[in-house]
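A single chain, nothing else alongside it, follows as structure tokens in the form predicted on its own.
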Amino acid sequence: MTTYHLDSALSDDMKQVRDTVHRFAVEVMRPAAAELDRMSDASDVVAPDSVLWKVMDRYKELGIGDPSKYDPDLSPAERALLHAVVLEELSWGDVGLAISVGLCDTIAPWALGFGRQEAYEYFSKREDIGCLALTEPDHGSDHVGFTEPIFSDPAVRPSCRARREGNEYVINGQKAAWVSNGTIATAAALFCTMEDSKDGLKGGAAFLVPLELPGVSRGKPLDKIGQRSLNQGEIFFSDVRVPEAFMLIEGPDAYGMVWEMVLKQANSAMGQQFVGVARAALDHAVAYAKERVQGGVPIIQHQGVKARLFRMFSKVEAARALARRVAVEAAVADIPFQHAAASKIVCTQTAYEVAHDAVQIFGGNGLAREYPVEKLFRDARASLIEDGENDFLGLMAASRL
């Protein structure tokens, strides 16, 4: 461990939660992630006999998915800090699995957060695997570019659209292969555009959609280089009828504000998660440098290696400080979007750079699949694009300076 001694802000009970999640990461997540990563067919990751489902079951037993269910005596800031620690530990184990299991049982809280009592009562009786259905084949980060002119350009016509018919909405179109949990989710938080929108993407709507409804179909699981333990895949909608009670928000007056809120939460979580990836890469590099002998001594005794390790360590510490500050502040105040975006951009870039340096520390072994750092490098690379491509997020954040 390279960082636990600075967790003095955690109470003994919070440290116990941290240690429990860490054991889960070591004993359950890492072995499962290694097995899933080696599967050549992405369909095998979600096969009925896949270890993924055992991870899901064990995760549910922990009871840590919803921060609102933490110790009720914790203040909002303490609850946010504890959740940041939990996300870091899970992602230290494996970020793909952390994202996948983190989407479990998220649909009912969406309903509650938007004050949709009927939807909340419906979804709270289910144990859903959730997904955030946003990206489309021809629309990625621009779909959330609420600060940019393209967001309200009426010439932009997304694939997935909805129209109102009486007390229902009819949805048609496609969500792209990058939907996390896309082929295994049982319910979706779906973002699409109204057919009669005169404001382009800004004239959107958000729904909670049970994915067993008639007209819903799936594509095959996406085969990709990183985060292979995270199922992703297309979702198709053909005249899918969703009751009015499952609509969260509609129209240009509110849709942009909702996306700002959602993206702040997502970016903050990404920051916390990829601190875990960066720390995992650092831990592996330090351990290897103490064991690997070159020139008659462990390589950690060579100045170049020592200097690289310390730069890696400093980056992880700085990223964690930013991620936790943003997470805690967001729990007690409405933080500006640029702070959440900075957390995501800095922490994902840190994970990528630290994983890259870990490969360098391992030398040729860093390229071999029998060692863990090449996987971390692949996992970190995906983070520069997911949940908002970093350059585009930076442009959005800069517009708020």
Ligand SMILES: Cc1cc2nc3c(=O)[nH]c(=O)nc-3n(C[C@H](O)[C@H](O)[C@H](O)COP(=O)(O)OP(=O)(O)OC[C@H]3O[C@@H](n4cnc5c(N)ncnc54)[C@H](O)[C@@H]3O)c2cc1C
Given for the second form:
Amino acid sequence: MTTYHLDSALSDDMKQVRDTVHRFAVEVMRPAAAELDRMSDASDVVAPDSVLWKVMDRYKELGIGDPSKYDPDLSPAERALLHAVVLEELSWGDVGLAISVGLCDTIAPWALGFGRQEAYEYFSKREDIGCLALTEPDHGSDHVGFTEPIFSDPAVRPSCRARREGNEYVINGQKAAWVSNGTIATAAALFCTMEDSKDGLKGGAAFLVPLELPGVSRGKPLDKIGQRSLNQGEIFFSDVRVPEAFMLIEGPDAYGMVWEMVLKQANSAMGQQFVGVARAALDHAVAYAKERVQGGVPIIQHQGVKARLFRMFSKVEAARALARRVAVEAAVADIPFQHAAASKIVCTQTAYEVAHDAVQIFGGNGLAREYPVEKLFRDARASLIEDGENDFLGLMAASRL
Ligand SMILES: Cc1cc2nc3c(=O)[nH]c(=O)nc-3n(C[C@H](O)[C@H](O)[C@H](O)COP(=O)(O)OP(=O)(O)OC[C@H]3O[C@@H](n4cnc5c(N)ncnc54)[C@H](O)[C@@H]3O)c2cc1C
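And the form predicted in complex with the named molecule, for comparison with the form predicted on its own?
Let us now look at the entire complex, which starts with that chain.
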């Protein structure tokens, strides 16, 4: 394991959890991710004999995904810190898999969080693979941008819409190929728009939708350059009837506020996850620089390489400090959106820059599939768009300053 932890805030029990997750990352996630990343057909990633399912099973056995199930004696701040440690380790292993397996534990907690007891009882009996379905082919940033005029523009007609009929909601339309776990999820947290909305996207509603319901269908798994171990794909809804008990919130008074809360949590989690990616790139670069001999000495002895490694190290430390500060603060207070956005933007940009530098330190080998850093570079590149494109998130956050 990297020696770079300043971990006096972690108890011995927390360190034990970290070490267990680290072993899982080394022994299970990394070999599986290397295999999944090389698959030329994205459908093979989710084929019945794919190693993905073994990773999911082993992850569930670890019982680490839902922080509410951690040691009950932990304070909210300690729980958040431990979860940040877990997310970093999993993502150090492979961020695509970390995101995919991390969504497994999300559906029943959504119901609990929104006080929907009947939905909680229903979903807590299932072992759902979850997803968060928001993006549509014609509305990506529009759906994210709760601070922007477009969000409440009545002229915007999104694809995926719901109407109420008696004690059910009827959903029609589609979500984009970017939905993570889109073709394998068994249930979705669906953010869509009410058919009679007078406020455009802001007149939305959120539902928990079992994806075996009649009228649900899927697209093909998406082929993309980074996070190839993370399944993504479209979800289509044709007259899908969802009981009102599975509705989380509805209408312009609640929707924007709730979406902001969800985006804050997602952005904060992304920050913690991409610290793991940045650290993985740093670890590989340091190890390689100590082994690779050029000019008669290990390249770490060349001043330019040494200076680059220290810049990488400093960036990882700074990103981790921000990500954990935001995560811990969010566990005890309602943090402003700009802090969560800063965590996501800084940490994903850090992962991208550190992975870029790692490729440089590996020289030509950095570009070769045989070595691990080109994959980290591709994984980090995707993160600059994931969960809200970084420049756009920055504009949203700036409107709150
Ligand atoms: C790896 C990955 C995982 C993802 N997972 C999910 C998921 O689980 N669920 C889900 O629903 N979605 C998911 N997404 C989708 C993601 O949220 C969107 O890709 C993102 O919000 C951007 O939307 P878009 O791709 O449609 O780009 P667009 O909205 O078309 O943006 C294109 C460009 O225009 C700029 N732009 C757009 N609007 C404005 C504006 N008003 N002002 C200034 N600039 C603007 C953007 O900043 C961007 O540079 C994922 C994406 C990736 C890459």
